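Taking the form predicted alone, here's one chain by itself in structure tokens.
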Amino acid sequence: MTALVVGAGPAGLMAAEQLLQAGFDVTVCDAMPSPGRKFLLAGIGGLNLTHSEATSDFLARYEDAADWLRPQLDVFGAEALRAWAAGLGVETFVGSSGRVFPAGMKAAPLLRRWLQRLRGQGMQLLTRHRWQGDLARDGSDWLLGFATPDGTTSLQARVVVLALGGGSWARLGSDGAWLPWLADRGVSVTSLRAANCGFEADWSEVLTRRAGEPLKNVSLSLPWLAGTRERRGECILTRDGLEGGLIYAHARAIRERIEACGRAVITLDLLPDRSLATLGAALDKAAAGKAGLTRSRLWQRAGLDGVKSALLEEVWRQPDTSSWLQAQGLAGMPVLRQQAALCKMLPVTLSATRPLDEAISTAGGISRAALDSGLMLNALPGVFCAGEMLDWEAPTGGYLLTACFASGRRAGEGAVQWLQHGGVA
């Protein structure tokens, strides 16, 4: 065959549909059942395609990973995307948050319309075939193993393209097994660490019986960034610490905390809304209503609701606390006006992150300096990445998807290129 492609998730089926409209004949190869395990999965809930936000601010999402991903973001950004999915017949449209979903919010009808117009145009397409890491030059093709329910199968192919995914929610495909098979082949790597995730705090068992509860309209900051703004939203509280979507805005940061500091102090305004003078107010007149109110009583009448104020309660009781009263200069006041502080600059510490299988991506990955352009990689002429595979991370609202639609795009244009000048990039 001429062109390979192993994994059928956005990034694959995407360099697969280059190769095809250039006239070479493409096999995709994919370990699960079926194709696109990961992105249908990631459509149960509403699919997030893209992000209507200005390109400005668009590549900003991706940090040190911006002047990497401009190019291809400029073939196939957010309004390409969109004039794609409706080439296939799914409009989209912009919800309020300025985010991008198809009409229908669902990703199943754009992947079974995207495959049947792959299938026309050629595609083969072999499920149950998970590559085993084999990888060898049998002239000048390559020669790679699969595993296969019926035993081991080996393909050949001139060019070939890996889409394989990071290293989370390895029972849909990804799993990362190939990050050691290509360090091995002296292809630059780093390690894969969970992004978009949850992170650890010790909760005591009063909390986390309150697991699954959000907090909704919370601040957040990040007190060792300076000239960071607070961004506000909702989280979850879980049996072992916080997730959700204010979590994975700030996730890169705190990951990066924790594993320089051993651990990372976020800042939650539990009131946002409230200044702290209002909300001292606010708690003088309840406790004036009634006599004997308890402080959980009395937050509920200043507008704190249940999980809240039980979080307020953890961190209150937490032995850090009274240091850090101190140096707020509040150790002599009453305890309503501290735990009114308190509210509007609750210390939360994370420990650690979720484990990386739990995370809805990943970081780390092929190191940008592996690979041309094309997104070949100059270790392995022929062989072209693409997708979470590369070392970028993005916050989700359709940052991830979109880079990974588009690297995968680059890459089957490189293959294309390859093919053509007859293995010379």
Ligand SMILES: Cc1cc2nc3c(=O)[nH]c(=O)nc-3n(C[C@H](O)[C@H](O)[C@H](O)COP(=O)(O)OP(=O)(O)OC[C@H]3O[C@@H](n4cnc5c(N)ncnc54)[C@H](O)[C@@H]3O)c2cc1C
Given for the second form:
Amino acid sequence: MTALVVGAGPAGLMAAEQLLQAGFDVTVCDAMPSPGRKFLLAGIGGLNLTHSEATSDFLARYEDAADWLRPQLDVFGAEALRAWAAGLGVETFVGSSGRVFPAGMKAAPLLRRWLQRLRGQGMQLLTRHRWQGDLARDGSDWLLGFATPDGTTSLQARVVVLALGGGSWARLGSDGAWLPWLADRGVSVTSLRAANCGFEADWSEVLTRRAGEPLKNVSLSLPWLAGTRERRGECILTRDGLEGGLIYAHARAIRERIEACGRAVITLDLLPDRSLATLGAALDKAAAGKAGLTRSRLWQRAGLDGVKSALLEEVWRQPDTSSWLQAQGLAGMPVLRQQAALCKMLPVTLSATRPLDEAISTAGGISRAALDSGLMLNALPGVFCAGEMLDWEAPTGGYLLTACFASGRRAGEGAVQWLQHGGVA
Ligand SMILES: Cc1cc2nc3c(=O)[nH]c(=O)nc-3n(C[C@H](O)[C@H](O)[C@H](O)COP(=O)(O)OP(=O)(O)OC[C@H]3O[C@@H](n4cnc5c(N)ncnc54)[C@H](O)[C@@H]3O)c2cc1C
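Can you give me the structure for the form predicted in complex with the ligand, which would complement the form predicted alone we have just seen?
Whole complex next, starting from this chain.
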């Protein structure tokens, strides 16, 4: 065969589409019984396909990888992706947050129509074919070994696109097993780490009873990063720590702090709409003439809900807190004054990311230096890579899928050029 694409997620299918449109015969293999499983899962959460913000803001979401991804996103960014979906008969709309979703907010109709079109263009799809890392030269072809339900098989192709995804949600097919296989062949890689993930905190048994409850309308800041914007949103208390949109938005900075210092102390403002002065006045009012009220009742009357109040008490009881209060010049003040200050600037210690398998996406992977501008591996001429297996990361908001589609397209175009020039870069 001419072209073999391994991995039938958004990146692999997009690469296949470029090769098919250029008239090459293409076989796509996937380890799973059906294609696009993670894409379909993303659809269960609403399928945030891309984002409508200005191009410069959009690019900035990829931080140090923005320069690398710019040429890919210039060709196939948010607008082009929306036009492509429309070409499949799936219109998109911009939600109130600027995020872009397909009408119906599902992935299944888009994937179904896309697969139908690809099959119509001649794509062969081999499911339950798990590449096992064998990759050998056979003349000007590559020979790859696969595990199948019937044993093993080899497939031979002039050009190969690997689009094997990251290392999270392994049960959907992407398990990151490819990383050492490519590293052993001289491909520069960085270890896979959790991105857009939850973090661990050492909660008491009392607090874990509230696991699953949301901390609504809180503001989060990162004291070690001067000048970073405080963000407001919601996070969820879990048995092991914290997760949710607000945490994911800061996940890279928190993970890097933990990597550097062994832990990250974030600060939460549990009542961001109230100043310390108004909060103090509300507590005084709640306490006036009610000597028998428990602290949690007082806090409730001052507007702090049950889960926030439990978190405040948890941090209040931690051994580090008294030195923190001392450092803030609050030691010796009445307890409620100290707690009010704590409520506005609650230090929460996070000790580790939750395991990679639970993360929404993966950081790390194939380094930029390992690839040419067409996303071909310098160490393995004729082998191209795309999608989440490349070493970039981005927050949620549609940036993940957009970069997977864009890099899939670039790798597909690179493979077309490689074939058209007779195997010369
Ligand atoms: C719960 C959840 C929700 C998400 N929601 C969104 C969202 O709304 N918006 C957004 O932008 N992103 C979202 N994402 C992220 C997005 O789904 C991924 O970034 C994207 O699917 C990655 O595309 P990919 O093609 O690189 O890899 P994948 O989609 O992971 O596809 C890789 C394919 O390769 C196959 N494969 C792996 N190893 C082998 C092997 N050895 N042999 C053969 N086949 C193999 C796998 O079976 C898989 O089908 C979400 C992720 C999760 C987990």
